[in-house]
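Read the single chain below, which is given as structure tokens and is the form predicted alone.
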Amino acid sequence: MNHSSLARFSLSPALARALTSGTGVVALESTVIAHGLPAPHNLELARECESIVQEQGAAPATIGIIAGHPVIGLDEAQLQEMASRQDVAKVNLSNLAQTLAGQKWGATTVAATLCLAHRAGLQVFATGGIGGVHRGASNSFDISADLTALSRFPVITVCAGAKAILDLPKTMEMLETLGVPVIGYQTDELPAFYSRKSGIKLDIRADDPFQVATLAQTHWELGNTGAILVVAPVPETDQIPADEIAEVIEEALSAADSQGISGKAVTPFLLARIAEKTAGRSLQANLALLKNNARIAAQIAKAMVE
């Protein structure tokens, strides 16, 4: 029995026209819509990020799985369902095939979005923060599949660094080991998601989208097959300083440990706890950095085709 059709994807008509005409395209994930943000912020954010990409002269492509079918460029009705359905799986590389074969609905994480974006020929992707090495990973071996996906799929990935709840120094070590260049966008320091600074210095900096495009093209011409990670700080007016958020994160980690929260449940628990303890400031920072990353990614996507 031939199941190859399960792995085929649909392009929205607008996106197909953009690719044919040589317009820059920005891939956007759907996990932030289905699992990352509360309603109504999730749907509003999805629409705003798409609008920001369009305003910069590029085409948005929010990626998701509709009844087992990968869709590159969700339409308005599909975005609404993704934001409201209760049966949307959180899809990474380990359950992507299962979601397709089972004809289920799925929201793509960074890793799954990278995979499908690359299959569709997209070169630029905007997200919030990547996953990485979890604190205590020397015992738990809890390391996000985002890191190995970044080493496999040649897509420029724009983010605000790794999520602040992670072990950032070990995450950077892992990225170096995997050969993923980390480029500070108008910064010499790794941003820490909610915070503009982490204390971790970066070796590579780019100050405009054309520098990023040149670095990426050179990286791939050398035969490298992985991503370029572009890290952009959250806008200054929306950040929570690192020393301030650190105390909140430690409290959330302790709460997770005392309640026996583990595995895939850890990150959603921690983010919800942090939002509660910061009276919504962490949510505001999250929204601001997602929009900022979409804007930068659109500018890079334009530079890639000029």
The other form holds:
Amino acid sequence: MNHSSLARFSLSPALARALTSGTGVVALESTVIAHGLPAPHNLELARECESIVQEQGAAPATIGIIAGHPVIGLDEAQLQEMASRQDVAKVNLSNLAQTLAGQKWGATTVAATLCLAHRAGLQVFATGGIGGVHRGASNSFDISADLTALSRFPVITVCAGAKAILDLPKTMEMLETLGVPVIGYQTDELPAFYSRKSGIKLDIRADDPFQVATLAQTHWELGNTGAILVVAPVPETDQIPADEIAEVIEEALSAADSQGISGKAVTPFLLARIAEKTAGRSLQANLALLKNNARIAAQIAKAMVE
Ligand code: PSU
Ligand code: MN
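Return the structure block for the form predicted in complex with pseudouridine-5'-monophosphate (PSU); the form predicted alone was the one displayed.
Let's see the whole complex now, leading with the same chain.
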């Protein structure tokens, strides 16, 4: 039995061509589809992000694990299953091999998407908000595997900051420790997922995709092996100002605590709770920022191949 074949990924001929012909390719993740958004918004969003990337002249590649098989560029039928199956594992680096070996279905988080995207030669990736240091991490030790993966895989990762449910100052400290540059995209401030502002100033700013490409190339020429984190604020019309959402986040955190929610279930629980308590307003912000990030990532992917 050839164990090494388990990690072999599949790439459609169209994507393979895009990669060799210098068309920009954008990786998209699948945890947001399987665990981050409610149906039917999850599938609609997955399709919309792919269309947005295409409209910008780049090629989308949603990444996921189909019955143990890593797929770079899920097709429509696979996206539909990813959005509706109840047995899709949330996969980071610690359970990626197990998901493949066990022939399970897996939705890739930022961490696992970075790993597979890099293996396939993709350099740009769009997500919603990365995971980070949870509030109360000094007791729970809950720090997202996204952070360590960002320190390891050289992929430009476009997000709207770390999720607002987290401890943002500690998350920024960790990113600095791990040597991950955080680039404000047309902003001098770290965005806070649902909100455009966090009160945390950034040292690095880029105003167009070419500036991001130059920073990334320079970072990698220095021998660094990790990601570049591009943080873009949610569009103005869809944001929920930080002072308005703060109370809702607090309520969701204490609900998670009193219901004993832990581990991988924490983030999906909080996102769903906040959507319920804001009557869908946070969901609207989440969808808007995901689409915005896909568009920016496509522009960066194009700049990278020019
Ligand atoms: N962005 C979103 N919604 C999500 C996620 C990102 O708008 O659900 C997912 C990503 O896959 C990210 C994960 O890696 O949430 C973080 O999970 P955790 O906090 O358990 O590490
Ligand atoms: Mn966690």
